[in-house]
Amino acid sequence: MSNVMIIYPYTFSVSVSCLIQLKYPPYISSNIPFLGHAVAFGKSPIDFLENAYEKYGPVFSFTMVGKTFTYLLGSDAAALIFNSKNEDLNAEDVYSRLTTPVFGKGVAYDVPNPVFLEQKKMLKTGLNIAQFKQHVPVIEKETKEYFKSWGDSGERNLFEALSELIILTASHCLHGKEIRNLLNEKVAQLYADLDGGFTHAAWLLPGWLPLPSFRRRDRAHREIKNIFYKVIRKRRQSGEREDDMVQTLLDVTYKDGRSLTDDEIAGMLIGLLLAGQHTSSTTSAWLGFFLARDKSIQEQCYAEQKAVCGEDLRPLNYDQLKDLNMLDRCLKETLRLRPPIMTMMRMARTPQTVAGYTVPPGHQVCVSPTVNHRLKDSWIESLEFKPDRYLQDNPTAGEKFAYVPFGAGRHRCIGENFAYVQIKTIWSTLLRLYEFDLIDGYFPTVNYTTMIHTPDNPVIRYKKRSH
């Protein structure tokens, strides 16, 4: 605890010293040097954070692997991050070491924040309703094709299947036909190796270490970029135009009039795919297990398909997707109970005041959507899957940051609307094809060893519907 000594001159030439102490957040001490609470946190981060919240309140600090983390839990405390300016609470300082080897240099967190915001705006140009209307039949077709191999009934790893499908659908929709047509097993493996760069090791350890996962990540990055370069160059040389994200990025310019380089386009295409792939595949899998656990809700979602799309279940379109309110509520509730990203982080560059405490520069300042989504202060029956809670307009009215699966404010995820279109289309198609059941009542536990909290042993039972 550091003290600031201020001397105030009093009358009669007497001076007294007044001791003012900066009030730092409560600190959870540890007897383990350097590692600190890394083991306890790594084993069960949600329990760790909820216990700390009970004991210390909404703001507290602790050390892991030589770094100090300050968590801000609850809507009021979380506001600090979501309303902050990047020069005060900095994103690049935290995420660059993780994203730059995967996406490449010159994009995302490897550039100054104003440039990154321009790049996000460029990508957002290609994520519009006109595009989404074209995406729905593409995703439906890809889903039907993919699940043909499942046959009439069986038991399969749902998360694995949805991870593969989401790469195919996202690539087709976001990258365009040319890149989708190049997607074979070899390229899918390259994506998996690149995706393997998003690990705790990549975040905590120096990038130059000769770890096998780092080598695979770096090789995959080079090879995927080369695939993208060929498509970009062919498009530039031929002058042919397609209505896809590649074309959007070829056409846009920065504010200063400069066009994107091939390297920037390739990096942004990788970022667009992989940043959303995790969240969509994880959320889709959890949604499947919630529906399998509560068969009455699953049947309501199936009945809704017939009510909205007709008894003969004609092919889906975007406008129908908007009317699937029950499915929408189930997706929202899945995102509440299993938000794919447990922690959003920033590095404090300037002292920050929150809940009467001062967070000093150098602290990694964190918000946990998972904890905020389960706080008993904000949510009734907080651990229960209750999609109908969203029949009210806002179940946490007045608490702006109680529900933040896609972030909030200037840091909100640009892919949120595409994720909703993708997941609702996939699950509309799956509900028409199959009935889903848990195997012997097994509902997956959460795998906390990955940065995205995936389901453990996510095997599900299915059988073809007789319409």
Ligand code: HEM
The other form holds:
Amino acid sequence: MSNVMIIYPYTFSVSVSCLIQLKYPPYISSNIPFLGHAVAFGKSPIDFLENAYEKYGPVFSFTMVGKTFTYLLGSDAAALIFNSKNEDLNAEDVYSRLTTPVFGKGVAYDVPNPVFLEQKKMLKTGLNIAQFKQHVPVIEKETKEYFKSWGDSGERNLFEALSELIILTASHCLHGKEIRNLLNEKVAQLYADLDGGFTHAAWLLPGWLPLPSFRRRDRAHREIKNIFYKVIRKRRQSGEREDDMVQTLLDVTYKDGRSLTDDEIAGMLIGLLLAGQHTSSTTSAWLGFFLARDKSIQEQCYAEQKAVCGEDLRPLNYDQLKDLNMLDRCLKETLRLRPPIMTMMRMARTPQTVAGYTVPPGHQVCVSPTVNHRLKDSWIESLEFKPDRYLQDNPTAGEKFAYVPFGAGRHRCIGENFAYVQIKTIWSTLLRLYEFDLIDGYFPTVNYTTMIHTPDNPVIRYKKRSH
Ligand code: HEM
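Okay, that was the form predicted alone. Show me the form predicted in complex with the ligand next.
First the chain shown before, then all remaining chains and molecules of the complex.
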């Protein structure tokens, strides 16, 4: 197909002589006005992208709901996003309409990127090894407590359970005991309403529309902030110090010496919880299903618990957690096959050159970890769950962005280490408690309708271990 400017849906002001030389990425046209490829993409985004990769190569564009997307597939093409400046490929332009109503003003994508980078640094100071050492017993205790209601055997929705549990563990570890103790059913509902702000509708539709889900999100935002304000003000007034994230954020300052306001702290606490909530609960659920599907791997993970922590399986600690290499590899492989963030996106503000093409301003430029993680050019037996592939030399050596479940560059995740601590502690506890099986061999299909691709009908069978 032709890449000549005249057929291209975007224009920008460059001289005609220059236009003739520009080569735009292959454009996958559609006969459907406005919606474009939205239906085919929405039904099965990975198939859509993989087919396009086969046909057009690593860089191509298409239109959905009036927006033109350019995907950069494979490690080399993806480098453009990860190495770019935020002024050129901008994150706020695409994420802020989703995140600002949920986290609030003054934080994350509502502020210029250099300010957000400072905020990320502040949050990172509270995510250190000394903290992780305290988190492990907290998460183990919360998990044991939560799963008491599962009894000795049964069939239950694993994803639902892990989502509920992870609000408790993440709030306890990332907010502190004081805020965790305020978590009851009403507050959990507020989080659910707030989380309801992360939908395709919120991303696509104007924020002023009087939709019930928008109103619930905005009310939940105000109410959760009020809860946080009380804790922050009490802490400020009493002068009492705790060893938690609230304290870290009360103590830190921006480079210019300014302290965080109560509103910024509250927004950062919301962001911290929600950034890790869906990502970690989906990953944990998929991990459970991979282990249930391959009983030999599950038994190796259980044997590893005994080998590392002792036959009597005493309470876990952080150092042991680090030595659980098999579980580590299983988690790594789960993040390869089911990375919760399927697409990272930026708005092209300036023309960008990649693989000999020019991507014009106005395109939403995307990288998909899901596709990169399964490219046959990069991975052997790419669709198989094979945790031992990481025992060999780096399977994708030389391809810097072949494995990017946590992103890379200036927008890289700050929660990776915490996510590993949390998920490995939860699964260590669960492996010690139960043996898991698929029900009649059913391994969940992927639900593509949610922003983070969750497992469909994620019910699992379990029975108590006799040890
Ligand atoms: C399995 C768990 C997680 C996964 C797979 C994950 C994945 C990601 C990815 C792919 C990005 C890059 C987004 C982009 O470039 O557009 C990101 C950024 C980020 N994540 Fe995570 N994340 C996880 C858990 C967490 C947790 C637990 C926290 C907080 C404690 C967190 C906080 C953040 C923050 C603050 C950013 C920075 C966004 C930016 O700078 O634009 N994440 N994460």
